[in-house]
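In structure tokens, one chain follows: the form predicted on its own.
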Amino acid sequence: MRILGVSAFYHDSAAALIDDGQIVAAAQEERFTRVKHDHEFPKNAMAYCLAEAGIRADQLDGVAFYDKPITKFHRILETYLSCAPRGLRSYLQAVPLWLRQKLWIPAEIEAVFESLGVSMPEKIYFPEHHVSHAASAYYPSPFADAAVLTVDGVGEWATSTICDADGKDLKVVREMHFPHSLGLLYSAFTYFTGFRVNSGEYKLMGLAPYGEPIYADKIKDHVIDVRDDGSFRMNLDLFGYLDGFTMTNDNFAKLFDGPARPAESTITRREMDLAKSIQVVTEEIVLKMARYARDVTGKKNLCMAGGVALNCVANGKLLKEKIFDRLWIQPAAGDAGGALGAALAAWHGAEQKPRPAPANGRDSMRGSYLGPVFSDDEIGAFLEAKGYPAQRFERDEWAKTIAKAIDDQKVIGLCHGRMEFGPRALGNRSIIGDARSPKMQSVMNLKIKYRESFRPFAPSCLKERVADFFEIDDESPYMLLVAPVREERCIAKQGDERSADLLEWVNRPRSDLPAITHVDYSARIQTVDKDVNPGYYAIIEAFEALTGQGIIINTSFNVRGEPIVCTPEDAYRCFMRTEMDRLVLGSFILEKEKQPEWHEKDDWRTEFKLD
């Protein structure tokens, strides 16, 4: 049975497709329209979907929503009617749009399915958004049974949830909800410190370590009241999100200092410290919900999802408090991997298949490879069209050139496989470098990604070495844990750090492996699995034969703004743009000094809507 999921209208817009339990494609919409968080219908997502499993006309057997569309539009009505008559603008805004779109499903797929000459089939799920998250996180993963936490800004009407799974079943046994979420809380000071909503939060996570939690004793007192079971009531008297257009309002700004940071202005040391504040608060809300969620199943895995779950600081912490023996994090945790979920859910809760138990103690992911691939006779019909230089080699000279190249300096970008599904690229769709070197975390902000200074960027590293370089016992597949690089490898502060200037501190070595040690000693990592990603494994095994360091930088292969690319020609314009040195698109590479002169019409740096 052939299932569709589809996810759509808020952010991270997606589609995912199973067959009888099997993942087969996973892609968000994003990739395809080159528009960053695309919310719109996912049509080219369903549309590749479709076709990477190869169906036609009536060989679809249904297709699932990620959440009701019914029940969400009731709290949306029933939240504007208990603040009226303020949120009137609001809610003449949002209003005619669920009236004209979103609570039309059905029809929004069916006018996809006609346009693909592909039937509508006859059933359609809806499950609850927080099962279609639960479901994303439990039944792809390695474990037979686990209690699932889901934390994300709102579904329906739940903002947190606690499931119970074993085998097939998924039961919820614990909800919070809105207008009290932690998800929704994390946005309100990822505003409030000039980053933008639903895009922003990952850099309020990569500021905290610069500042201190001087503001998480008012946070406790005047913002949330946080109870031992780890749920909590927010003083909405501090929020715009229930009226308005803001996340904050000047309640809050009267309880921090002044106004919110203008997007892109400088970042002061009142950001670092609320960045700081807010993320030892949500560490503690986090830990408090695991707890709460061991004890009442009884369970000794953790599966996580929702939004929160993409807080890799948090998670470490969580791995390392050892509530549960084992801990796996769907890697594409918001949004988009409610489109898996939901058809997971629809396979094993609506039609009750059975759940066959996990094999040797992996999850079905697939790393989470599952987005589009390219093979070389495309690839090189692509550069021969453009007349585009490249040189082809074989698997073991390929490794090995590419290992010469990042030992030389070079910054690399890597196409190759098929693309990653979730926010992280994790060595398909990635730009590479040396973990060595004191000068790349600049080189590649400034010169590459465009973006700001204080960004940390993660390191790709050998599953086998990984103790090497990290207090870590674990695995890290999907880059969803930070930890502290190993003590024997820091250079201990200066201690001037506090009254330092942001770009000095930013760039002061703190180990050997200076490229990716953030400013507290820690890093997001992700372990290479041989058996997983073999091409990628073998390129960081040739560069520990060469070097002695099986370890090197991954980001994701974009600019500021952009999605991560998706196909040669994404790849070959990004590389074109910025000053990446080589170009390594399936088995071909490409050196930027040989490419022809790139010329745009207008400056593409206005292409794109800063994140």
The other form holds:
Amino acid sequence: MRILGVSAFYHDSAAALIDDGQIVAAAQEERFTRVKHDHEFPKNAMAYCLAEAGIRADQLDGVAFYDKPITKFHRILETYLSCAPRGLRSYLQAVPLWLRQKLWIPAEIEAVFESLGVSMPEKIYFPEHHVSHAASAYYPSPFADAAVLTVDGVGEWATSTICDADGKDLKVVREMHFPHSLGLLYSAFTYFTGFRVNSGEYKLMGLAPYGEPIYADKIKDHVIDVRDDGSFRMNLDLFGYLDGFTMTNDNFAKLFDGPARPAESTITRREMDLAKSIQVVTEEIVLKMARYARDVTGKKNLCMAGGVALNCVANGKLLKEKIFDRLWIQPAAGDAGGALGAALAAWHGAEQKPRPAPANGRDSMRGSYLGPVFSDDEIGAFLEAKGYPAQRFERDEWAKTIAKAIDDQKVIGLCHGRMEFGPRALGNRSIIGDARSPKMQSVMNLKIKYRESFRPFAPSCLKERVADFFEIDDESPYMLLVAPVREERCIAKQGDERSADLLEWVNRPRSDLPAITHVDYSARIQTVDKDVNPGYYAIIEAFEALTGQGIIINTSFNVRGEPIVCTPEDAYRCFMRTEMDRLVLGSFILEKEKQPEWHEKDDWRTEFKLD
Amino acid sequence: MGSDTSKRVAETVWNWRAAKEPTPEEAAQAAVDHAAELRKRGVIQACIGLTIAAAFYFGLGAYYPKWKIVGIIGASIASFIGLSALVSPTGLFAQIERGIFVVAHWVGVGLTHLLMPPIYWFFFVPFRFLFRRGKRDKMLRTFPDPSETTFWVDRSGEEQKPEHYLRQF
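So the form predicted on its own is up there; where is the form predicted in complex with its partner chain?
Full assembly next; the chain just shown is listed first.
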């Protein structure tokens, strides 16, 4: 039985296909349309999933949408009912859109099927939003049973849930309701510190280590009232998201010493301290929720999903606290992963199909490499047709050549294998470089990614070597855990860093791996498994053979505001627009110096809206 | 992965062969085809307009002569659109079409702002005040009583049946 999962109309639309419960393909729509966080109905991603499975749309047995639209609409009407007469402008914008499009999901799906020239499957499933998240976290996990914690902005009414999962059964046992939401609280601070909501949350997390938690008590006294079990109420007098277009209001600004930072303006000490403060409060709440989830379910394993589960600093704390024996987080923890969860919930929940016991302690996400791959024949034909000089290598030489280039301080764009599903690039659509280089962080930020200088880079290391570099004894295949760099590798702080200029502060070496060591001596780790991604493993292994260090920098293959590249053509374009030195397309390696001059009609920097 | 799958995927999501730059001949042919398509559309629109204008002039106008003027205006506009499509399909006609879309969009926005607020004022606002009097607030705005120990909603007693997945609510 083949079920296509779909998430759409909020942000990060995606499609995922399962066949008898096995994950076949999954991809976000943004990768095909090249519109970051694209919320439109994911017809390109749907077409890709069908092509990957080699089936026509009329060979599908069902389609699963990732939430219940009527319940969601009810929540929106109730919100206006509680705010009126305020909220009129928001109502005039939201309600017509709902009446015109969002309430007619079956018709939207049917239109896509009609455009493919086939009729619609008989069954359309509508799991609850948080059940979709929970299903995406539990069913692919390596656990036979688990507690499941989902925390995000909002679904229908739920903003956080605790589920009890065993075999095929996934049962919601507790939930918290809108408007009291940890995801929205974090987004409110994201907005207030001048970053884009639903996009800049990870920047706020990256900014936190620069600050001190001086506002944490104020947040707990005036903004949020947290109980011992992690449940809470928010002071809604401070927020604007119920009846307006902004996340926070004037009362919030009064409480936190002035108005919100305008986007792209200078980041001050206040924003750093706010970032740290909300991070501390978020971690405290997540830990309390996890303890309560353990008490309620009695389970030893924890699965997590929802946007807040992408907060890898909180995840690292959760792992360190050892509240659960094991932790597994869905790599596409945001709304995109809801597409996969919806399909899995339909299979196990609606169709009541059994869930086989996970084998060898492995999850079934296949490293999250669930997107399209392009053959060397296709890439070769493309390069030849376009006249782009390239050299083709056999696997051993390929890895050694790339490793040598990294050692030579080259910045390399890597586009090979299946594209990753979820927000992280895990070595198949990545930009890589030398983690030992003190200059690499600023070079990559300013000349390659064109993004804010304070943002850290993450390392990829061989799975077997992780304990040599970091204080962690678990694998982190999806770059969802933060852990400290080993003490013996670190360099002591030099004076009061907080008084230093931000750029100077960033560039101070902190360890013998300066490019991936954040200002708080932590790193967001990806462990690479030979069985899951042999190509990427071979590169790092060859680098280790050359330098003695089985670790490199890994950042997503894109520039600021651009979705991660999908096709070799996207990769080549990004390569030529930036100051990258080498490009790897499948088995081919391209050198920048040998490429023909790159011309574009317009300034590409205006093509992507800054995130 | 099999080469068939790879080929199929590439054709679906990365059809670079089809996206190649057209030759000057292909570009010229495409321009001719596009102009022909616009001409056809303009003529159809003019025919529909003329039919409606005729209905006003000969139908309604037969009983109420004042309506003949509407028929004449309609026929004039329809003829102008038809002629512009025939004479300048990619220039004048394309601009008229764009103008009509802009006007239609703003008419839609205007109607929304005209029709939706009364619902807000006559439904949402009074019920909001009624609910406030009845102390019903689904948003749970008030900062809670310190004696409340939890805000989790207990759903463990709920039976979550398979049929639940087939409903949109």
